[in-house]
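Okay, so here's just one chain, in structure tokens, the form predicted on its own.
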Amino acid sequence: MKILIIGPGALGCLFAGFLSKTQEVIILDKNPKRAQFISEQGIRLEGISGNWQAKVSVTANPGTIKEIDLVLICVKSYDTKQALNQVKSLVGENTLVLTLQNGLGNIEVIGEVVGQDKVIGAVTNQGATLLSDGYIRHAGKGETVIGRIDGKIPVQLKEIREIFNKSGLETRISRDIKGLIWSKLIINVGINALTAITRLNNGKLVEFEGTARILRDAVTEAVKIAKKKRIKLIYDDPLAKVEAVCEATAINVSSMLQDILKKKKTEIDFINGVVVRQGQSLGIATPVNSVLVNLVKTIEVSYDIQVK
């Protein structure tokens, strides 16, 4: 199977490294200089899977890529449409597009570009930290769950599962990928924006009374919306789950906090912003998530303002 991975971030490089063991893998990068560097140096990995290196093809020119069988989207959610439009001509009749992104709405955006029948949703518990270009730390190992939004399991989906497993990425198929994506969204709703605003590691959120209360309220709002939409979450007590994740990943720097520290745009619109928008459409108040969204957006637009 010929696999195209869009985005050489932590997760993109991690999956590229593992999949290159058994398949032909190409990474598409928007940065020509970085693409050349990773292509020449390869992907370096350290961490729980050991210290090793993978040689993969990397390009910044989609015109050099021939038709592919599977596209993995590993860019930030706000870049999804632009990235996919670059390779739309490579998506053939039997090509599938799999999203490994955070937040909610990516499946729908991809479906608008290539057709909903070609889209595969995914949730992964693999953890990776980008140390430098093409150099990552494999920080957490866990299963990846894939599935179609309509719950169907075609032969191609089973083939992808087998390829991932053969490559060392523990993978299973779910008929309710929507429930899994929502379950992960609720965890991100409780953690990401709060860490970005307070600049605290995940574990500290449950140690302070103020942040613990805000976390609880943000999660409660999201759960109300999930229940209204009849989304089946994978845990009975969402708040307890989010708190447990904070403790289990106590020293982690969330992806949104990493973006803030690097003065980059965040994925707030696809996480807490989703809760606010869906709350408005369903008539459910989301005051805490609204405040979190506005604060993160204010931080984004005020990076270069100095305190006098």
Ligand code: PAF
Second form
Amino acid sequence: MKILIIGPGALGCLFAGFLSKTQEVIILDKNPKRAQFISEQGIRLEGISGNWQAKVSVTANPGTIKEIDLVLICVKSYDTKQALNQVKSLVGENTLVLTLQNGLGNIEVIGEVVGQDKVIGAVTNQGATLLSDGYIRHAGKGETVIGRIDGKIPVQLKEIREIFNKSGLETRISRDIKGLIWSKLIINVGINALTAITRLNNGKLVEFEGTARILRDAVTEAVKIAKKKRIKLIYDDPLAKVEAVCEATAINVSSMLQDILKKKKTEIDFINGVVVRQGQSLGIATPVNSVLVNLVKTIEVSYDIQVK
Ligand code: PAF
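Having seen the form predicted on its own, could you give me the form predicted together with this ligand?
Following is the full complex, with the preceding chain placed first.
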């Protein structure tokens, strides 16, 4: 299988490294200098899977890529449409597009560009941190779950599962990928914005009374929406689950806090922002998520303002 990975971030490099063990992998990077550097140096990995290197071709020019069987979208959610438009002509009749992104709405955005039949949703518990260009720490091993929004399991989906497993990425198929994506979303709703605003590690959120209370209220609002939409979450007690994730990932710097520390745009619109927008259309009040969204957006636009 010829696999195109868009975005050489932590997860993009991790999947490229493992998949290149058994398949032909190409990475598309928007930055030509970095593309050349990673092409020459290869992807370097350290952490729980040991220290190793993978040779992968990286290009910034989609025009040089031909006939792709599978596209893995590993860019930030706000870049999905632009990234996909670049490679639209490479998505042939039998090409599938799999999203490994955070948040809600990516499947729909990809479906609008290539057609919903070609889209595969995924949730991964693999953890990776980008140390420098093409250099990552494999921080946590966990299963990846893939599935179609309509629950169908065509033979190509099984093939992708086999290839991922053969490459060392533990993978299974779910008929309810929506439930899994919402289950992950609720964890991100409770943790990401709060850590970004307070600049705390995940574990600290449940240690302080104030953050623990805001976390609880943000999660409660999101769960109300999930219930109204009849989404089946994969855990019985959402608040207990989010608190447990805080403890299990206590020393993590959440992905949103990492963005804030690098003065980058965050995925707030696809996490707490989704809760606010869906709340509005369903008539469910989401005041806590609304405050979180507005604070993170204020941080994003005020990086260079100094306190006088
Ligand atoms: O986005 C993240 O950082 C992660 O999904 C999680 C689970 C919050 C752990 O840091």
